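Next up is one chain by itself, shown in structure tokens, the form predicted on its own.
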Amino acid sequence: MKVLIIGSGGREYSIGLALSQDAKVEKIYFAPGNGATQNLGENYQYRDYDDLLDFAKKKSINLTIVGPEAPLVDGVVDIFKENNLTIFGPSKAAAKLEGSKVFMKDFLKKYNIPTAKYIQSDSLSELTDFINTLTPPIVVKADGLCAGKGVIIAPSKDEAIKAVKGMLSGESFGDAGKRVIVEEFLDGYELSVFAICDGENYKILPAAQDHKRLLDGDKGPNTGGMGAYAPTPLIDEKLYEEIEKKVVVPTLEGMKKEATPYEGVLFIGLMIVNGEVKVLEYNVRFGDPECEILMPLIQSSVYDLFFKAATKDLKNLDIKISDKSCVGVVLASKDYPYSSSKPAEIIINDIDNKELLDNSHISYAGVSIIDDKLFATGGRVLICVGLGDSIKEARDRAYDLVGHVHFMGKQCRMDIAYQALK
């Protein structure tokens, strides 16, 4: 089978280094890719989803994988099965619940779905009103895409008035930023689920926690994630089941009736509050570095996976998920999240300590190839991803790995998985 993934960060190439070792996939390709997935198959530079259109024709493509959410918000979904192509992900449509988080929140609320009380307003008065009315730290969201950016989390309700100006105004986030959500801030912990559907049926994969901030224990900046371990401790069969029954169901029977039935991923990004689910946001597609950890532990062939979510056959599949845990480190450029760095090559040790081979592995992101030479050109540069039959057995592999990896200014929190290991 071929198959055509789109995107090029780390994400992208951990499907199509998973699908790099399905029996049933010939080749691969990458729309863009990056430096390394060249490794793994081919980079086809497009100009427009039209243009994307015409080479999965002409390479006579199985399955088309869109990882990142602008071209699903955009609508690369309903152009290639206008086309009958088979291509995994939901509509604009569907996308919608990534894209506005407006229309998210309204969702939570008409299918009684559990979220943080909210309002959501273009009028500085009314926002500035709600606000008055709660306890900081206060919750402020821009509507649209923002790269993950969008959400301030105010620590004075004279600091979240600060922010729904800058959104309103166009200063902070553009057009994204001209319609705004308030909410209550939720004290608990973070939990990212994420849920294979096909419109109808789903498969639910490990829970997995995300490191958001920049330093260890939480501080500095929020990022693009810096490390995730997959499965996490801090959920149990109760939890699963009360996540399956009050978010995913409701969730997939409330886009059908929406007329908009999901297929793709459903990434759930809870928060539980002394053991009750809170949904704190949806994405349409894999979390980045969520899903490079996912990926190994995954037993049963990935392409059946997506193929069949594609196809609407989920039913008919049994996957197999391994008992072993995962753990991610990502390596970021000098100066990520501020601004760009220069260049860097990036050199690897050789490895001699098998155990470490067999269990262990890079996912690159943010990488070119300058002079025949694999550089750092990007924020999150690539992730270290450790297996083992324990948290610590993962983590203590993914920083042996960290030890291997050198390009100039590189930085790494050395903390990924603490929650797990208290």
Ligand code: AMP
Second form
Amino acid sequence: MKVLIIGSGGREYSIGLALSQDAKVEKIYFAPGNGATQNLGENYQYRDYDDLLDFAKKKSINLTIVGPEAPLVDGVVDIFKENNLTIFGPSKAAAKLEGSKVFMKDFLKKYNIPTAKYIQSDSLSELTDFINTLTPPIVVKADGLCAGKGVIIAPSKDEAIKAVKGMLSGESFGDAGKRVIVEEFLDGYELSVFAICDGENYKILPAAQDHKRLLDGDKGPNTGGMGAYAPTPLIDEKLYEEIEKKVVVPTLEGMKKEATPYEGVLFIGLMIVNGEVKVLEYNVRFGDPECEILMPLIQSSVYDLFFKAATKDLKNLDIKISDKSCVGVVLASKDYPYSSSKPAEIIINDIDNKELLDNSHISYAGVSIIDDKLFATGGRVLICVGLGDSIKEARDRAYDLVGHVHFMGKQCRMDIAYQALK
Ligand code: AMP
Ligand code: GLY
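What about the form predicted in complex with the named molecule, after the form predicted on its own?
The complete assembly is shown below, putting the previous chain first.
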């Protein structure tokens, strides 16, 4: 089978890596891919979605997988489907679950899915009135996509009102802030749950935890994610059941009722407050770096999983999940997340420890080939992934691998998976 993967990050590399080990897959294309995906297949630089569609037809692609949210929100799935191509991901209408926080919150309310108390409005006085009923900290969110920066946790009512003003005026996030959500602050711990959906049926993957802050101890600015691990011990069978019953099933039912059945990865950001599940957000794609640590845990065919989800045929599929643990540590460039850094050559020392070789690998993200050499050219450069019989063993291997990888300005957190090892 021939597969096309849209995207260029570590997430797309890890999907490609899993597919490259799948006997069913003969060729993988990445659009546009990165400096390392070309070792797993072929990169294609596309001009626009029509160009990409022509490419998929010309290469007789059997399955296209969409990595990032932007092409989903743009409607690439609709374009491919109108042309009878098989593509894994939600339609443009279903991608609104991530593209619009107002749509998401109203959807949660309509279908009685537990979430933080909120209002959404474009009126400063309405939002201010609601702020005055809350106890700080207060959460203020811009409606549209803001590259992960549209959420402000305000320490006081005044700060919350200031954040609302900045959004409504367009100053903070342009059009994305024209409507604003104000919601209560939830105090608990966060989990990410990923369900692969075909509109009707779903398969749940092991729950993961991301580390969004730049620095150890969850300090410093928010990033795309500095590391992740799965499965997390912070969830048990009972909580999985709650999440399925109270969140996954009503979400799929609700999306069907809205006439926008949900196909693709449903990434549910949850806060567990005193044992109760609350939805923080949906994303309509895999998390990055969560994807990099979930792919190695899928033991059955990854091709089948995505293909059957894309063809409404998940019902009869059994997926096999490894009982191992997986930890991923992001190595970022010097000035991440503030500004881009000068390209830096990546040197990887030979690994002679067989156990490490067999139980770790790199998922490449912000890398390019310059003069036949691999350079760090992006914010998040690569992810060192370790597998083990326990989180501790997986983490030790991931950090052992980190010690073998060098480039100028390399930075990483040293405490990935700490919540599982307390
Ligand atoms: P979101 O993009 O909505 O997931 O928000 C980004 C981050 O802000 C989340 O991962 C949480 O850490 C935090 N956050 C969002 N909403 C809330 C809330 N109601 N209470 C506490 N923290 C929140
Ligand atoms: N790692 C979080 C995300 O991809 O949104």
